[in-house]
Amino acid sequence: MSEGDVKLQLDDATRLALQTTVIALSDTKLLLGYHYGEWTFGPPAIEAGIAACSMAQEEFGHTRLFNRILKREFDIEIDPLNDTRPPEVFASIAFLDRAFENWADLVAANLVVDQALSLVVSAFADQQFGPIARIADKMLLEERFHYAHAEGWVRLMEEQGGAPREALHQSLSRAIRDTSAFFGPPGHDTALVTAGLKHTDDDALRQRLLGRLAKLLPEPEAVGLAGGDQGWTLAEPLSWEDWDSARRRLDHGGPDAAILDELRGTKNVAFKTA
């Protein structure tokens, strides 16, 4: 851990745990920051764009902390401008992998993935992990802005109905699924809480989310969500039996080839600074 912090006696099985968490967090934000990226042109409106850009800048702004993170506590080295892994070893939310299709998939992406790392950040504010828990509420403080986005456009399009609504729906729906998927089975982090880095699981942070996401839809089982005594839940339960723990996802494909080379600049590698 870095100087200053307090020194904390991990087994070998917890630092892998809270390093792939870190990769997860900074892989997730810098394709979400790529995605609200490519939508500063041709949004339903002007301020829609400027929107998107801002939101853009501060997920990159989060990847090089959590990467610097990586550098300092694991040795692990990810420069997204130098980055030779392949895709299927990214450990991002599945949802990312493709370009939106339109701005329904944006929004979903901004009200469930984004709000999905918010909450994984805040389970790591005020704990053990000084290099997550001292960037956590400034990083928080700007991820507020990123929902009440998210939750205005829910709404207009909710209250627009037709193909507007059907639009979202079929994007949450995909985003819900996926970003699940993110938090992993039932008790896979209990050691990372037991270790005071987190002060609640995965598991309860899913369902926090899912409860959010019925409060704000006026039909959450539109979007594959059901209610029950427990709260919240997927309609249709998600089997654990090929979840990849480094890679956080069900999924084992990856993001777009073209995505990736836009990220790291392939097309313009003469240009870079030696």
Second form
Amino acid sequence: MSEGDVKLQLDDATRLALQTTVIALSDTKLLLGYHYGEWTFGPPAIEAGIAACSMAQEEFGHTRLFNRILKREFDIEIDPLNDTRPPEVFASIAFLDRAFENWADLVAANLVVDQALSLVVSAFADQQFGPIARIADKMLLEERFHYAHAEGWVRLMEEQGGAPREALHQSLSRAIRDTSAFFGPPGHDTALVTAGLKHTDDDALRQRLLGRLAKLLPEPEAVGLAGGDQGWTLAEPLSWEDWDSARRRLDHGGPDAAILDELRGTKNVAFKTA
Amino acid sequence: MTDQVFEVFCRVAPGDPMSHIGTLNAPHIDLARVYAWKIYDEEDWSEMWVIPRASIASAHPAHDDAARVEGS
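Mind pulling up the form predicted together with the partner chain next to the form predicted on its own we just looked at?
Then the entire complex follows, led off by the chain already shown.
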């Protein structure tokens, strides 16, 4: 199947659902890459800074791939350096809206946000939408190291106990709620599964994520999870009335203007070459 | 948890000699593996290994550990 085939076969609603998913992947990976890049300096170990820098490069690379898909398949052009969209239209996970306060925020994004994006990408693997299916394996291979990094730090901070563990739990609690919102209300993406573009719907992916987190964390209840052998959910369920399907989030704010300025090189417009 | 020193060894192609390419600090082996891959990925290695320095024993007779032979 060529890349253009799917475009012709999808009805408008399915096509829109696919488009918003790709935009959300692109926007969230851009913001995630920004935060990883920011923590090249200031992490608790030099090696962790190098790892963060490397993960930033990979997230920016993935963003570029998704932007290429948006251009080819949907005629939507997102160029991070020339992007003029206001913060309130970004489809990025709310946990990434502001500068991270500490290393615990980075580890939480690494564990929860990064893994959520990988789960969504994995649902497109070996499915009918070629543009994502073709890049999924390589992308997920890179993401395996992101997960290993997050898991290593979570283990360490849990063992440290005290303030590091408390900070981690606070960060994870926020990341888990914001990322759960990203997966949307149950059934919102049925069209994508029915059309054969994804093999697993977002509700099942969310349950898979929460189950993995509960398995990793010694005390899942401390980060706002509830459940057990039958599966894990949020102890305080989300209310979906205000969910914005175009942005896949409940929080109606957006990334800090200062972060977008840095991503866009606003202070260096005079030096731009194109 | 205290950091340990890990030694990083790589092989470019199967059959090539294993080369020592550097060291790193990490609190445990799992993070050492991630750090090694992220720090030393400039070549297309066919193998990469991390080994805790504390697990490496000297075989040179001039070194104390290796010379600790009965009667020497």
